[in-house]
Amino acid sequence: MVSKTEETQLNRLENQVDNGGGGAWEYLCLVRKLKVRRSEKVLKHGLSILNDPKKRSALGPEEWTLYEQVAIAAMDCQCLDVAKDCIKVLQKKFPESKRVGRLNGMLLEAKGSWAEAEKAYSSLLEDNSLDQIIHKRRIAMAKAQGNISEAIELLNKYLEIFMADHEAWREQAELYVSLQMYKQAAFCYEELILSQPTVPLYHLAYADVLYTLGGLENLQTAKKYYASTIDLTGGKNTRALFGICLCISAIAQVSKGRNKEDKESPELQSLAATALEKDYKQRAANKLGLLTCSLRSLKN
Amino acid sequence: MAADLKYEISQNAYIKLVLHALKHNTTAVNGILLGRVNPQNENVVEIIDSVHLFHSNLALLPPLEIALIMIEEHYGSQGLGIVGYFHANERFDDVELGIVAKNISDHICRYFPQAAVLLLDNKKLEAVPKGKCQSPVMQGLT
């Protein structure tokens, strides 16, 4: 997960490099640090450094890291020849390396030779069964072949060993959501909230999943988690504000036939609506009318 | 279906959807088609505009509900309604309309029975920059 400041910094650097202002190496390091997926840019700027012998030697030992980064970016852009060349260079320099073995496995994946890639990964896992990256590659392969249920199974096994891998829990939740298995997705978000209770993103996603599941209890819990998101973000999260309005309207609909419990304070609805209107006035004043109409149709 | 329905899609609507899919080329994306039935010929549905929706977590309800409410409000005032759904799959060789896309388009069909469902043909999209393919990169399925 990348913060907004980090993303702005990255985009600024990217613009600078794109327009010939230098700083390519800085950009590539930042991409590597933040683990974002900008393969076209990485390929372009990485190659410009690698193909220039002066720039390449200026990197010193970091040269090999760059070769690895460019190889992966090339595979992502389906430039398999570039990837193969980079891997060859790395193989020459580090002949017995597991890291290079991994890259070879990824190249097989990129070519679509799933069985061979699987063989390569299994043999690498025999030597080191706790290699997180290879486990993740196998999950990615299942996903790439469209076998989402197998991906989920493999990911479950991975999570049994590496329970603290938050990104993996998030990926699992998203896989479940894509198959509309919302209960299981909710479980994943619960794990995330338990281990990192102050990250608003998980509260928001959990609320979204609960709302999608539906039912009075889930809607009420969803409302609570939208509220906690608003709390954690200092009231700035538009999605959570909308979520509150949706929950209130849905709860009202579901409990129409039942005894009016009237635990719901009508203030919450108007508070959320006011906050949204303030937000829109600041950031998108011309859409304010649209907002008011939409909120009104929600109330009915 | 009674008579043969024809759909006309405006360049604006088409380009917006394809550009959105291109920008988020590593995830599935979806969008809503807006338009109306041709007032002169009720067998022709004109797709006049489109709104692209999401590029992550397409199967969650709250963002979808809000989006649909606002889209209906905004375009309703222009005399346009929701006439269809656009979907682009995450994987290159996936040519099927998945469960999520089916559910959303079924829902739209309930309100507008002649709704169109457009699925992006990734293989054709790849061929576009090479100038090989001029025909629209979507298949229509109703």
Given for the second form:
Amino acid sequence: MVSKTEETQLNRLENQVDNGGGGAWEYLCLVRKLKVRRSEKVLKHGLSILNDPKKRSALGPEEWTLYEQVAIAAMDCQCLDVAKDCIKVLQKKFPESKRVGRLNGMLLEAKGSWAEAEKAYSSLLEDNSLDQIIHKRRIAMAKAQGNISEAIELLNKYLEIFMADHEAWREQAELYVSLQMYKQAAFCYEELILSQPTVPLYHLAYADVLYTLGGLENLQTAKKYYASTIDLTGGKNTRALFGICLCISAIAQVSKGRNKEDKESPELQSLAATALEKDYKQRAANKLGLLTCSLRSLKN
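One more: the block was the form predicted together with its partner chain; return the form predicted on its own.
Coming up is the bare chain, nothing alongside it.
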């Protein structure tokens, strides 16, 4: 994730290059380092270097890295002829390279030649079945074609091999949610919380899924994870504060006619409501009345 300092540095350098102040290569290097996608700028400033023989030769071995970077940016911008030309140069330099083979597969994807791209990726996986990037490209292709079930199947196979890939677990969870497969999504978020217990986003997403599933046990657990989200964010997560109020209201409805121990104390809901009102007064005072009405309806 890009920090505010890094983003400021990148924006300052981008403005400098755009205004003719130089530093195009430094800008392109920073884009690569931060792993951000600013494809139009990369294409423009990358080509300005590649089309100048003097600037290009000054890069030394980094010239080939730039060809790859520009090829990917060109595909993002649908400048497929530029991407094709860059890949041709790389193929000539590295005729047996699997990395260049991946670029060819990506070019086929960009053209919408799904079957050919799948064939190219399958061939590369035969040579190296542990190539994470190619596995992810196949998953991305399935998503691009709207085949979510196949994307889930491919992700499951991927996670059998690369179980520590947090982003893959998160992607899988979001795909399950999109298909309303909430129990499977909950399992994914449990894996994420076990491996990264201090990331509030996972606690919050897990609580949302459990709340959606409903039922007394799920609601009580959801309330706990909304509370842990509040704890991990220093009490500043508005969604989690709402979640607490919603869970307690839902538990009260489900617990009608049950034992007293199943019912919730009103104190936690009151604390969450107070925190929400304070937050709205500071950031959205014009919506405070709407918030008050909403909280009141949860108590009825």
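Treat the numbers as computed from the prediction; the structure is a model and nothing was measured. Positions refer to the first chain, counted from 1. Take the two forms, superpose them, and find the largest set of C-alpha atoms that agree within 1.5 Å; that set is the rigid core.
Relative to the superposed rigid core, the position of the CA of Ala173 differs between the two forms by less than 2 Å. With the core superposed, Glu68 shows a C-alpha displacement of at least 2 Å between the two forms. In the core-superposed comparison between the two forms, the C-alpha atom of Lys281 has shifted by less than 2 angstroms. After superposition on the rigid core, the Cα atom of Gly20 is displaced by 8.0 Å between the two forms. With both forms fitted on their core, the C-alpha atom of Leu80 sits 2.6 Å from where it sits in the other form; this compares the forms between the two forms.
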